[in-house]
Each structure stands twice: as structure tokens, then as C-alpha cells.
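We begin with a single chain expressed as C-alpha cells, specifically the form predicted alone.
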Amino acid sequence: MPKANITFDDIGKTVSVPAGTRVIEVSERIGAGILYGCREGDCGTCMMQVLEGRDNLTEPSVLEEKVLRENMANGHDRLACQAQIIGDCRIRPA
């Protein structure tokens, strides 16, 4: 299975997970700064600023759209509860 390296700008850790593994997930795993409530994308506790490696994250969906907007989100932010990982990026909490 395919690997990809995340980082977690707030503890300086990078980890490597298998593709399509949720940000989520590992956040919680490590002990990141990543807060959630619900894990469906309703939300918008999860959001976090993607500081390198946009594309290597699953297309928002149009649910994670509508939240982002909701929450006034800047182009960099995304949910973590929905964004999987397909390559290497760089993250921290919002």
C-alpha cells in the first residue's frame, strides 16, 4: 500500500501513514492539536491550515465546501475529519 508523510506543524512531528488515511486519524493518534467534536464534517471544530501539499489531500466535498464557507475559510483550510491523505503535506490546527 502506498505511503504518504504528513506533518503536524504544532508538535513538529512527521508521521508516515498509508493513502487514505484520514488527517483526523492520525492527528488523534500522535497527539496532534487537531480538536473535533462530530467527525462528520458538519461542524468545522477540525479545521486546520494545509501549509504545503494542497493536492496531495482528497477533493473537498461539497458538505466540507459548505462548512469551510460557513466558517469563513481561506483557500489553505480544510476539515481534518475529511481530508485524506494521498501524499506528502504539511499542516497545523486553524
Second form
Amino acid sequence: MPKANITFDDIGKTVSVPAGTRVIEVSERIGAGILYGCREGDCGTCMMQVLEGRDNLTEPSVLEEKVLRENMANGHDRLACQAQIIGDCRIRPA
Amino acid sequence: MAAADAMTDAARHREAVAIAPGVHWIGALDPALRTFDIILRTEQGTTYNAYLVRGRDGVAVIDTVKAEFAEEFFARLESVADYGEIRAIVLNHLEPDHSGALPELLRRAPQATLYISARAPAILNGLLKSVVPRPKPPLVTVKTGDSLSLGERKLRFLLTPFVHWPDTQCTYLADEGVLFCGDLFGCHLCDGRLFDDRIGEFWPAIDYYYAHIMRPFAHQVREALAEILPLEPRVLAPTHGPILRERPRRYLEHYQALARRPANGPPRLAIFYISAYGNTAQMAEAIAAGAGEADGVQVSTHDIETGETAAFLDLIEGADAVAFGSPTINGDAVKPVWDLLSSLATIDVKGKRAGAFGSYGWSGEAIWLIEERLRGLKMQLPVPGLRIKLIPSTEEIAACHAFGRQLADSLVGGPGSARTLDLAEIG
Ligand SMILES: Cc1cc2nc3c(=O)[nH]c(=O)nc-3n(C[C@H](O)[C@H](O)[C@H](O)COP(=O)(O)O)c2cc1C
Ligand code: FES
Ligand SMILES: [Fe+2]
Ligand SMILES: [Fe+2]
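Okay, that's the form predicted alone, but what's the structure of the form predicted in complex with the partner chain?
Zooming out: every chain and molecule, the one shown earlier first.
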């Protein structure tokens, strides 16, 4: 299975994960500072800032786009409970 | 009593109290409150502090009060402003003790724009969804550096997330140096004299409040202080307890001390255990010995049965890794272990290394249950839990050594520290 590295900038840790893993699954286990509410793309609590590798995350759904807009996200922000890792990236809590 | 004295005690009137030119306290006193948020005792009651700032172009209300105290809040507000003048309502966080009067305030001042942090809309929805008819106030979500102009003066926002809700922010009125700091620097103390210099000594109330509300977020408190200190505020206007205006730097420094990162010594591993027949104790000893072989890790062991939870929490807060040992009794870890584990929510343990171990007779559930709890606390478990059936053999003691060594190595660049981790290892 293809693997990808995700780096959590706030805690300085890099994890190698199978492609397709959601950011939430990794960040919770490694203790990164992203916070979660609903876990289903609704509340916007899990907003994260993508520092590198924006194209290495799955495209946001229409719903995620809407939640990001409502939460005044900027172009580098994604929901960690939604975004799936498909290539190397570096992120931090928004 | 002279009228002047009566006016200096907010318990004797229902008017606003000036705290700076064009700035008033419009909060409410709750002298009878005896517990707060379930977890705090409040033998001195509390206050819900709300504020009103007047500028040439209108008025901003900063925070409200708990719903039951709305009437007192509105009476004080009406003594200094008309509802039609309110341009802005700022909520520094949405906890119900400060947002309780919001629905009614929105009804009375429908023209007012709500200013909340970018993390707050979801929480706002949760609070307003049951209000009929549902208020739909004009809404602005703010980030650090954004400001709100009232004409000649400005309110500036600083996001200070998680001290203690996700949406927490502070609001700064630069021309008077007043920082509306939300629950930061607050305490549960109901005294109608309102100002620190009139009240005297209340450090214990501040410490108690910090310990129960802020301590789990020590890291975020440090980040908030880094934003606040350079402002050199002349008045700290918190949402509970006295307004702090006598050498306010004292309170900032006090918070710095309370939230201080444990001293930069060698990495520390603290091992906690409890043992009925000495088997889990033997494991703890061997784990400590193994960990001691890792270069530069300071190891300590503690018998949960005879120690004090408060002292243990201090130790764990300062440790980089923790291990918990319990025998399995009736299919579970024993109560003193759970008591300690449940207290961990009052300190900041996220991301620390942790491990579980214990002796068992036939089923050994304690270890898995402890591990589950540690994961639930978002601690990292670099080494799988270690269970040993009844009395440890020589080989099993060696396994304890290895367990301790691996846990310690994960702190000092041995296998498991800076390198890329695999997802499978951290689950
Ligand atoms: C001190 C405090 C801490 C809280 N922490 C959390 C939290 O970590 N996660 C969460 O989902 N809600 C948290 N909440 C929100 C409460 O769960 C929410 O206000 C709930 O509606 C309270 O329910 P109750 O009315 O039954 O007391 C917290 C509330 C308080 C007062
Ligand atoms: S946790 Fe609610 S949107 Fe991700
Ligand atoms: Fe609060
Ligand atoms: Fe509060």
C-alpha cells in the first residue's frame, strides 16, 4: 500500500501512514494540538493550517468548503476530520 | 452609611460602575453560589462581570451574565446606555455563565453586531438553536489583530484559544490600557467593592480558580501570556471576581509562575504502581532499573496506595513519561489507580509518553483498560502494555527491564524519538 509522511509542526513529529488515512486518525494518536468537536465535518473545530503539500490532501467536499467558509478559514485551512492524506504534507492547528 | 460609601459597594445598588473613562462594569453579583461548573467550590460566591465601552460612534457590550442574573445586568446597562446605542456585542467566550443573557440582549438590541472568535460560530449555534424565535444577529468572527472601531477608540482582539474554551479571546481597549480578559486572571469571589485595591488579599481564590479551570491548559496559558505581556495592560477586567488595577503586572507574573513549564532538567519518567502481593511492585522496580540504564533519564517510582494525589499530579505534570501499574482485581484496575487516572484531566498530559503494566491471575484486563484511558487522554504509548501472570520469572523481569528501557529511550533519542514514526507504532 502506498505510504505518505505527515508532519505535525506544533509537536515536531512526522508519521508515515497508509495513503487515504484521515488526518484526525493520526493527530489524535500522536497528541498533536488539533482539536475535535463533531468529527464529521460540521462544527469547524478541527480546522488546521496546511503549511506544505496542500495538493497531497484529498479535495475538500462541498460541505467542507461551506464549513470552512462559515468559519472564516483562509485558503490554507482544512478540516482535519475530513482531509485524507495522499502524499507528504506538513500541517499545524489553525 | 454615606451615599458615597453605598455607591462603592455594587451590592447596594443596580447601577453601572465606572472603571475608566467611558468604560463601565455592568455585571451581576452572585453571593449565594456554592458550586460552579460542578467541579469548583465557591464558598465566597462569584460575580459575572460584563462591561460596556462607549465611543463617539456607539457602545460595545463585552460579555453578559448567567441567565438568572440577566435582570441585574440589564438594570446596570440601562443606567449608562440605551439599547439603541449598542453597536457591538463582544463575547470573549461563549460559556453560559457569560452568554446567558445574550438571547435577551439580542432581542433588545437587534441592530447590534456580534463579535466572536473564529472558533465560536459552532458553539453559538449550539447555544441559540433552542431559542424561539431563533436570533440571527449580524455576526463578525475575528482573529488576532482584528479590531472594532467605536469612533475615536478601538477594541482590538487577541485570540487566546483554550483558556479555557476553544473560542476564548481577549479584547483590548488600548487608549485606556484595559484588557477584557475573560476567565483569565479571574476568581470566584463576590465582593461588591469590585476592585482589587479595595478588597485586599485574595491570591488563594486566584490560585484555586487557576488550578481548576486553567491548569489543564497551562500550555495555552503560556501562549496567551506571550500575547498579553507586551501590551502592558493597566487594568485587567476579568469575567469573575475583582477588577485588577493595582500593579496589574503582578497578576501576569503570578500566572507566568503558575503556568511555568517544568524546569528544563533531564527528561523524567515517573512510575506509579499499586500492589497487593508485591508482584506489580516487583515489576515497577525492574522497569525503573531498566529505564535507569537509558542515558540521562531521571526515573522515580511511587506507590499510589500511600501517596497524595495532589503531589502525584505535580509530578506527572513535570514528567515527560509516566507508567501506571495495577494488578487486575475483579476484571479491572483498582480504584486508587482510577482515581489518579481520572484526575489527569485536571492537568496537561496530552502528548506525554505513557505505558501500563501489572501482574494478573487469569484475565489481566487492568492493563488494557489503563492503556485505553491513557489513549483517551491523548498520551502516546510507545511501548505495548506489559502483563505478567502472578509472580514474575527471571525472563519476565528482563521483559520489565526492556519495557522501562524502551519507554526511557523514547525520551532521549533512542529508537522512537525524533525519527519518522509509523502509524502502526503509535496506535
Ligand atoms: C469547565 C467546562 C469545561 C468543558 N469542557 C468541555 C470539553 O472538553 N468538551 C466538550 O465537548 N464540552 C465541554 N464543555 C461544555 C459542556 O459539555 C456543555 O456546556 C454542556 O452543555 C453542559 O451540560 P449540562 O447542562 O448537562 O451541564 C465544558 C464546559 C465547562 C463548563
Ligand atoms: S471535528 Fe467538527 S468539523 Fe472536524
Ligand atoms: Fe469560562
Ligand atoms: Fe466564566
